[in-house]
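A single chain, nothing else alongside it, follows as structure tokens in the form predicted on its own.
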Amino acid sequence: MSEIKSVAASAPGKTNLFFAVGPLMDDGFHEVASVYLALDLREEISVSLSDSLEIQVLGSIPQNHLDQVPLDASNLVVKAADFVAAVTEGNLSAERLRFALTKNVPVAGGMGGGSADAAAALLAVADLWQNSAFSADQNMIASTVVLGADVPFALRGGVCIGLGRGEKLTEISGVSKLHLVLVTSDQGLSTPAVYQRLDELRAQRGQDPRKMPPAEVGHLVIDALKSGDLALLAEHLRNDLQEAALDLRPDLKLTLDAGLAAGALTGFVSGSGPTIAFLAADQRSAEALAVKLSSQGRPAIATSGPSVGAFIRDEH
């Protein structure tokens, strides 16, 4: 066993600049086509050996968000450790680990915070257990989708097109820094509930959720990202889950309207929501927008991306 007493790792939250939802598949999941953006809001985790499973949670997000984080084996960090144990020689178990989480990504906010925790845990636990077989190659990254659709991207970071369930990643290189403002919500949204509502809304329109067209990323979004054309990007951002999220939470439309009135280039639901993301022209504009929205009682965070994927922070 390693003499290292603890290992720390970091992984990014995300937003989806583009998210098309294709047909409902036989396994109950949907085919998707996404453009992921890793954000400078990062989850931090430290893992050490222990006599029993321990999970400690701190962070910069509100206490009511922190209180939602499970402290038992249902937490994704434990599932990540079990994943590593399954591909590591020896009698290893998450039941003999202590996890210390510092959360900066809103919980149940459509920003992949739990997936970032899992990604950071994967690297930290593998390093702690000295598993040289665990690596960030394409096959290993794709296989981590069993922990959650956003985990492969949290490992990789940057800006990527994600196909399949989001695990088939292709990097979009050369993307300049984008500045966003995120407005969080005290009341989360269940991702499965949002997908289910989307299927219901489609069925009401006479669309068979199982026979929707294949999900594809619009080339104009890719062109806008590569050229840095924010006006073009704002025009072609899309999230197919947005209508379902707004149907379940009509109050979110008020936040969208407030951000646009305050000068955002565009606004959209982040992932399955309820976090609302606004694209700003630059850092100063993002900071001013965050201040204005916060003064209206809408908790807002100015952030940016792309950010790097999960990495080992230190060992001691």
Second form
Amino acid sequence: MSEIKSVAASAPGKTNLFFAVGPLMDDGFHEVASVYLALDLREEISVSLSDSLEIQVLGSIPQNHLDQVPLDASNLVVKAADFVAAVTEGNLSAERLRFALTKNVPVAGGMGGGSADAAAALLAVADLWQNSAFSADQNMIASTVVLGADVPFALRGGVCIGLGRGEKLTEISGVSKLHLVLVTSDQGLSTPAVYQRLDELRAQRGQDPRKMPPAEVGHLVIDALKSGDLALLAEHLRNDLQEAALDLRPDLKLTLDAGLAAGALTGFVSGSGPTIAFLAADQRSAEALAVKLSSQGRPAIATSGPSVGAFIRDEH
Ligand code: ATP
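Next block, the form predicted in complex with adenosine-5'-triphosphate, ref. the form predicted on its own:
Starting with the chain above, the whole complex follows.
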């Protein structure tokens, strides 16, 4: 009896150490300029051939997070398989795949977990279908932004400046390991809702969301990252989505205050939130901070980055 072939792949969650939101564009998206950091908090997926579409979801995150992951064709792993099928000749269909997802990235937390699943699925499905049309070259990576803004970065990993919708990536090399603590929320925040609130807050201030200055990553944050000076880095971290996320979820300010009081170098909303990220001095401080915050009833995970981008796990 032949063994069922299964391909496993891994991809990182992310946080943004810098996130500038520029003008609202005609297509409804905003021009953004961010610094992505890939985290050692990784999604693991495996895929094999099946008679029908099957998606199984397990993981280290709380059950109420796992329950939010769709088990039908709206799951990003299925969209990733459709993407690979579209660039492949032959009669391939995501409807005949079985996916097993091991999720370690909180869902709807502004940490790109779904995008990481999609990135891992792109590699795993292409390998399963022995598809050489999908290769992780620059253009192919950029084109995967149609699956989600953070998919190109999950393929690439490391530390990158992301421009456009997040598909124009430039690596920032020489960044030493950073230690972070992430405080998750039971309830997610919708990314479009956070952008919409930011536009409303800008309009209330008399700014036209369509006429904001272009988004860019200044050299100060890049220099701070390369210097390894954590105090300097803490000074230059920025997230334009933070005010909107805090406006929608005022309780997050209490989490920020609690982390700072417990010794974090700085704290910020991760991406569109509601996850709050804290920068710690080293691994030990990160672990101590996570224990302290967890003991206050704030679910906290100590992690680090940069981590590598998506890769296929060797079969044993
Ligand atoms: P983004 O910032 O890219 O919107 P996020 O990191 O905040 O995303 P995700 O965990 O990627 O959040 O999930 C966002 C939504 O995407 C979920 O609420 C869920 O409905 C949907 N989704 C589709 N596929 C997946 C998947 N594989 N894992 C998690 N969520 C998924």
